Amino acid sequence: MQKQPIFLDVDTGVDDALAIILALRSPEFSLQGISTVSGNVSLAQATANTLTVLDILDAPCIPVSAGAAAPLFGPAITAGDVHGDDGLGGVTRAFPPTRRRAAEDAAGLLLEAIRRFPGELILIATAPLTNLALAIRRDPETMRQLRTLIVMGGAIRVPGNVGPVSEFNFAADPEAAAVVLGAGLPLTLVPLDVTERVTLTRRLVEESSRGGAIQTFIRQITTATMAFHREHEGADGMFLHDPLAVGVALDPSLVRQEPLAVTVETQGAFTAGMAVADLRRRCRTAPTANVCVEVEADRFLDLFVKRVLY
């Protein structure tokens, strides 16, 4: 079987870690590299967390490159309240990484991967889009040679998760999100509209935690995040935001998509990072993304549990 080349751009918190595990446990994929960016945690912590996840999985040598330490404009925001101060539920002291990051910068590593697989590489971005915006500025023609760009971000018909209308990845760097959505790339958007319909419950994690070191690691890193979701969202578990983006790359039939004209608000005092979709029946603006609007949540969760938890 010829494997699909993919590349991940992450700010490794808990759900990014689960997405990396799903990607590496999917035999359909050949992971060509991972770039990291400031988001859930600082750039240095996101990079260390990514290397730790690869260690835990005993993964082959996969280049991990550090990217932007701050958004294009303004101060960085993080999500330690959701993921723990270290991004992985406070457990990283017990798992210091043994691997080293690549010397090449994130944009360079990504562009090189696209050039090796022109028209074939799938890029899955589960973080603020700063690295992607910088790569577009450096070489827009190469970026347009992606087979698909799958972005976990935005909220189209549902409320935001860091404000009334803004989702975290877009709110963390609205200008970068605007650059990416305006670049004419073959873009699939995986917004909160679908990711918040997929919940990993505590029961599923506990039932699998007897399976070995990886399952124990997953139980440990998800504990604090699930407690946050229980307190603030009333959810029995945690939303699988980033793993669903990997799932869409694995099997697009898991979701129903609509081509929509989506832009990103960058200036609003209360709306910076808002994904603005033109939902008018006679929209005259060309679509900028295929937006996931429905998901077969049970089917994806079954796939996730079988590949990640067992």
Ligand code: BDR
Second form
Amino acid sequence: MQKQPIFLDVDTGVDDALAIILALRSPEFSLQGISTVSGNVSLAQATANTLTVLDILDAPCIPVSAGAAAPLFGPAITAGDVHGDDGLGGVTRAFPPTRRRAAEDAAGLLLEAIRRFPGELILIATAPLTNLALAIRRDPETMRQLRTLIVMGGAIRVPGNVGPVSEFNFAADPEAAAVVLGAGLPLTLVPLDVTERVTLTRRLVEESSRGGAIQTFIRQITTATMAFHREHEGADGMFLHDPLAVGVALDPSLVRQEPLAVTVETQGAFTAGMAVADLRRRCRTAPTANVCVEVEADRFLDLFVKRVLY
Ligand code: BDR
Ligand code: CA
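Mind pulling up the form predicted in complex with this ligand next to the form predicted on its own we just looked at?
Every component of the complex follows; first up is the chain already shown.
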């Protein structure tokens, strides 16, 4: 079987870590590289966390490149309250990475991967879109040769998670999100509308934690974020935002997609980072993304549990 080449762009917090594990435990994929970006935690911490996850998985040598340390404009925002001050529930001090990162040039690593697989590479972005915006600025033609760009981000018909209307990845770099959504790429958007439908419960994690080192690591990194989700979202576990983006790459039939004209607000005092979708019945604007609007949550959860927790 010909493997599907993929590339990940991450800001490794807890759900990014689970997304990386799902991608590496999916035999359908060959992971060509990972770029990291400032988001849930600083760039340096996101990069170290990514390398640690690869260590824990005993993954083959996969190039990991550190990208943007700050958004295109303005100061970085982080999400230590959700993911723990180190992004992985405070457990990384026990797991310093043993492998090294690759080249400095994250956009270059991504563009090279697309050139190796023109029209074939799936790029899955689960972080603020700064690295992607920089790659688009450098070489928009090559970026248009992606097979699909799957972005976890935005909130279309549901409230935001960092503000009343804004989702973290878009709010952390609204200008970059606007560049990516306006670039005419073959884009699939995986917004909170579907990711907040998929909850990994403590019970599922506990049931599997008699397993080996990976299961123990997963139990440790998920404990604090599950407590946060319980307190702030009333959820019995944690949302699998980023893993669902990998799930959509594995099996698009897990979701129903709707072509929509979506852009991102960059100016509003209360709305910067808001995904603005034209939902008018007679929308006159051309679609910019296929937006996931429904998900078969149980089917995805089943796939996730089998591949990641056992
Ligand atoms: C997104 O924000 C981050 O905190 C998560 O890793 C996910 O990518 C959800 O809004
Ligand atoms: Ca993320």
